[in-house]
Every structure is written in C-alpha cells, then in structure tokens.
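Take a look at this one chain, the form predicted alone, written out in structure tokens.
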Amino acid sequence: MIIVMKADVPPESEEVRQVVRMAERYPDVHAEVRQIQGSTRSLTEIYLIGSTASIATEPFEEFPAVEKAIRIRERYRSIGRHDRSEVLGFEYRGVEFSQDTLHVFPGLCAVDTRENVEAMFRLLKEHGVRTTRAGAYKPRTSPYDFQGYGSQCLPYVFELAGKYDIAVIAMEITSEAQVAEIRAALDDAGDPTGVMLQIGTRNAQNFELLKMVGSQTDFPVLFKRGMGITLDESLNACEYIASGGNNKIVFCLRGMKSNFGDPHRNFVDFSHVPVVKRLTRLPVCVDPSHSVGKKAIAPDGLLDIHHATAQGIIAGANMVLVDFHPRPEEALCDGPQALLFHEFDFFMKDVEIVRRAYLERCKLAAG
C-alpha cells in the first residue's frame, strides 16, 4: 500500500510521522518514507511493506494531510503506475523529464579527442540543443577493443560542456569508483554541467551497481534494457534503483540480442514504448543507433536509423539517444552507425515532424 500525502507535505513533518505511527501498529508492517521530486512539485509517499492485504485504506484517508491511499496490485512498487498514482517526472539541471516531454541526446558514443568533443558540442550549441551523450567508460564485448579514456577525458569534457551550455550528458558507468571520479571532475571544473548515469545493457542485472546508483540522488539514471532478458526482468532492475531512493530514472529501449533482427545489429523493441509507459511512471528513451547498428539507406531515401527513431517517437518516446561523429571512419567505437554533422539538421527536423504527428494522434484519441 502507498499513502500519498498532500502537495508539499515534507517527509520530516509531524503529519507524516502520525501516518507512520499508525501504519506500524499493524503486525508485520513497516513504513518507508520517500520524497518524489517532480518537475513542478514535490510529493511525499509512504510505502507500507509487509502483510497489508487486510489493512483498510479508509483510516489513512481520514488524515487531513493524506491525499489518497493506493493499494498496490502491480509488482513494481516504486516505479509502477498504480491506480490513482501521479506521474510526476523530474527536473534536472533545468531540463524536465517526464512521460510528456521529448529530448534528443545526440553525441559521441565514445569520447576520442578533445577536438571532436568540442566540434560536437559546438554543433549542439548552434542548434540550441543542451543534451548529449559522451562515453568516457566503454565496456566492450572484446577485452582488446577500446574501453574509453575514463577519468583522463572528464576534465575537458566538462570544461567544454560549460563553454557550450550543455546541461545534461548521458555517460555510462560500470562501477562505484567511476561515479566518484565523475563527481570529483565536476567539482574541479566548477560544476558546469550535469551527468545522467547510464547503466548499460551488460550491467542490466548487476544488482550491486543498481543498488549503488539507487542510493545516491546527485545524478539521475538512464537504464538500458538488458539485451537478452525479459522486459519484466529489466523493469525489476529499475525497481532496484528506485527502491534505494533514487526515482529519477529514464528507461531506455536499445534493441534485443536476437538473430531475428538481422541484418540490424539488434531486434528493435520500440513497440514497448507505450507498454513501459503504461506499466510504470518512468520516461522512456529509445536508442536507434545501437538498435540498427549501421547506416543502411532505404529506397525512400531515409536511413534505417531515421525510421527506427520515428518508430520510437511516434509511439511516444520521451528521449532519443543517437550517435554523431565528425569523422566516423576515425571513431574508436561504433563509427559505422554514427551520423555525420551535415545530417544533423535533417535528423532534428525529421524528429520534429514525427513528434507533431504523435501529438496529433493523442489529440485525435482524446476526441
């Protein structure tokens, strides 16, 4: 059961303590207080854990400071879209993330040179884009492939992000030590930008890593669906993060490892965008670059990456992670799938067209 307090009732208030005291009078029940920081307001929720099936909701709803009591029927306690629960989203570095917004994160799959990072950030600045991807840590299938420059590149990545007004950088991490390195590099640079910690598909069930990013609230988390596990297993991985206290999570669909998707690198799973939005309160991201894995062109003149992007957005995606590079032939990671700078304007205009179509579909459905 979840007890939702009225707007802006703080978690440390006497009203919350009263509800907790009442809840813990029941045998085998304990209460966990969580603050959900949305993009427009803060919400305090009290989770009753244990044998709650026989507990009535009415006594809790009689408290003046309680907005509603929700009986949980779904298995995703923290991230689930339960009956009458509010979908708040969150704000980070002045950027709102919710199931109603859309942000494009174009950038380098892997940081290779300062010059390429600056060229990428300059391009984003020219087009008014303040969100990007930049991989400093790159877990790879082969131990002999480029693994990223790690903490060595963080100082100039963050310096240039400040110079070109980048608000949020999506950056994959694989260990707690890397989070500490990111935090230290941001402090040294004067905190010029924000970082969204990316949990890559290879770490989708690294439960200790999930618990760690869930226990900190400095950085939001971009969770990439596991390449070879079910949607339910991936959503439960997000539950690990949220149950630790960090509800600032974006769920990313990046394709499934299956030869049924050939000749694409992965089987595109973007039809699950509305499914994830229906089951959870999480914004949903799509990654067409890693799903398709190549720059194949269709007879209509559009790249497969363009079509995959459109599939995600027309289904209601809230974020797009896409690879660009000034010289893909020189890229140290995933160069064949990276779009070129002169293709940027077309890509962004195509995104606008598809987003307008999605919003028109919503209006049509609403009558």
The other form holds:
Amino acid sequence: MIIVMKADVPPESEEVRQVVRMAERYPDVHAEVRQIQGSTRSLTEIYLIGSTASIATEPFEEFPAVEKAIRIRERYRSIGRHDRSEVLGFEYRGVEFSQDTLHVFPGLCAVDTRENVEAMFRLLKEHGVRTTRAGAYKPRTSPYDFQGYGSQCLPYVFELAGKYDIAVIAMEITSEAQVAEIRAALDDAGDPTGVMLQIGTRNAQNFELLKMVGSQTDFPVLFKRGMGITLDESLNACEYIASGGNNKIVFCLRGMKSNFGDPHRNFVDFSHVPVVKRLTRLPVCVDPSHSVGKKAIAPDGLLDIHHATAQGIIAGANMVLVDFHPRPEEALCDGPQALLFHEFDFFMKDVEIVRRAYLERCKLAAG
Ligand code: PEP
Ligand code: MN
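Let's see the other form, the form predicted in complex with phosphoenolpyruvate, since the form predicted alone is already up.
Let us now look at the entire complex, which starts with that chain.
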C-alpha cells in the first residue's frame, strides 16, 4: 500500500510520523518514507511493506494531511502509476522531464576529437538546443573495437559544454568508478553542465549497476530497454533504480534485437511508448539511430531514421536520442547511422511538425 501525502507535506513532519506510527502498529508491517521531487513540487509517499493485504485504506485517508491511500496490485511499486493520476516528472539543470515534455538529444555516439565535439556543440548552440548525447565509455561487442576515450575526454567535453551552454549530456556508464570520474571531471571543470547517466541495453539487467545508480541522486538515469528481454523485465530493472531512492529516470526504447527487424539493426519498438506511459510515471525516450542503424532512404525522400523518429514522437515520446557526426566515415563508432550536420535543420523541423500533430491529436481525444 502507498499513502500519498497532500502536496508539500515534508517527509520529516509530524503528520508523516503519525501515519508511520499507525502503519507500524500492524504486525509485520514496515513503513518507508520517500520524497518524490517533481519538476514543480514535491510529494511525500509512505510505502507500507509486508503483510498489508488485510489493512483497510480508510483509516489512513481520515488523516487530514493524507491525499489518498492506494492499494498496489501491479508489480511496479515505485515507478508504476497505480491510480496516482499526477505525473510529476523531474527537473534537472533547469530542464523539465515529464510525460508531457519533449527534448531532443542530438549528439555524437562516441566522443572523438575535441574539434568534433566543439563542432557538434556549436551546431546545437546555433539551433538553441541545450541537450546532447556524448559517449565517453563505450561497451562494445568486440574487445578489439574502440572502447571510448573515457576519462581522457571528459575535461574537453565538459569545458566545451560550458562554452556552448549545454545543460544536460546523456553519457553511458558501466561502473561506479566511471561515475566517480564524471563527478571529479565536472568538479574540475567548475560544474558547467549536467550528466544523465545512461544504462546501455547490454547492462539492462546488471542489477548491481542499477542499484548503484539508484542509490545516488546527483544524476538522473536514462535506462535503455534490454534488447532481448521482455518489457516487464526491463520495467522491473527500472524498479531496481527507483527503489534505491532515485526516481529521476527516463525509459528509453531502442529497438529489439531480432532478425524480424531486418534490414534494420533492431526491430523498432516505438509502439510501446504509450504502454510505458500508461504503466509507469516515467518520461519515455526513443532512440531512432540505434533502432534503425543505417541511413537508408525511402521513396518518399525521408530516411528510415526520420520515419522512426516520427513514429516515436507521434506516439507521445518525451525525448529523442539521435546520432550526428560531422564526418561519419571517420567516426570511431556507429558512423553508418550518424546524420550529417547539414541534415540537422531538417531533422529538427520534422520533429516540430510531428510534435505539433501529436498535441493536436491529444486535443482531439480530449474532446
Ligand atoms: C548508445 O546509445 O550509444 C548505445 C550503445 O545504445 P544501446 O545501449 O541502446 O545499444
Ligand atoms: Mn552507438
């Protein structure tokens, strides 16, 4: 059961203590207090853990400071919507992430030279985009492939992010040591930007890694769906992050590994955007670059990557991760799927058209 307190009742208040005391009077029930920091307000929730099946919700709802008591039937205790209608989202570095917002994260799949990072960030600044992706640590299928420049490139990535006014960089990590390196490099650079820690599809069930990013709240987490596991398994993986206390999570669809998706790199799964939004409170990201994996063009003049992006946005996606590179033939990772700089303007305009269409559809549905 979850007891949702009224808006802005702080977790350390007497009102919360009263509820906890009453809950713990029941045998084998333990109460856990959580503060959910939304983008505009915070919410205190009390989780009753243990034998709660026979406990009535009404006595809790009689407390004036209690908004409602919810019996959880579904599995996703922390990330799930249950019947919590309010979807809070979160704010990070002045950027709001929720199921209502949309942010595009165009950037380099893997960081290479300082010049390319600067060219990328300059392009973003010219278009007023303050969110990007930049891979420093690259877990690769083969140990002989480029593994990313790691901590070596962080100083210039962060320095340039400051110079070009980048607010948030999505960056994959595979270990706690890498998070420490990011933290130290941000400190050294004078904290010029924010980092969203990306859990790659290959680590979707690396439970120790999930618990680690869940036990810190400095950085939000971009969780990429496991490429060969069910949606339920991926949502449970997010539950590992959220149950550790970090509810700043974005769930990313990036295609499923299957030959049924041929000739695309992965089988595009963006029809799951509304499913994830219905089952959870998480903003949903789509990654058309890693889903499609190539720059094939359709007879209508649109790249398959454009089509996949539009499919994600028309379904209500809240974030788009997309690879660009000034010279894809020289890229050290995933060059064949990188869009070119002269394609940037088109890409952003296309996103805008589809987003507008999505919002109109919502209006129509609302009557
Ligand atoms: C990436 O975004 O660079 C990446 C490796 O993605 P995924 O984990 O989805 O393969
Ligand atoms: Mn990649």
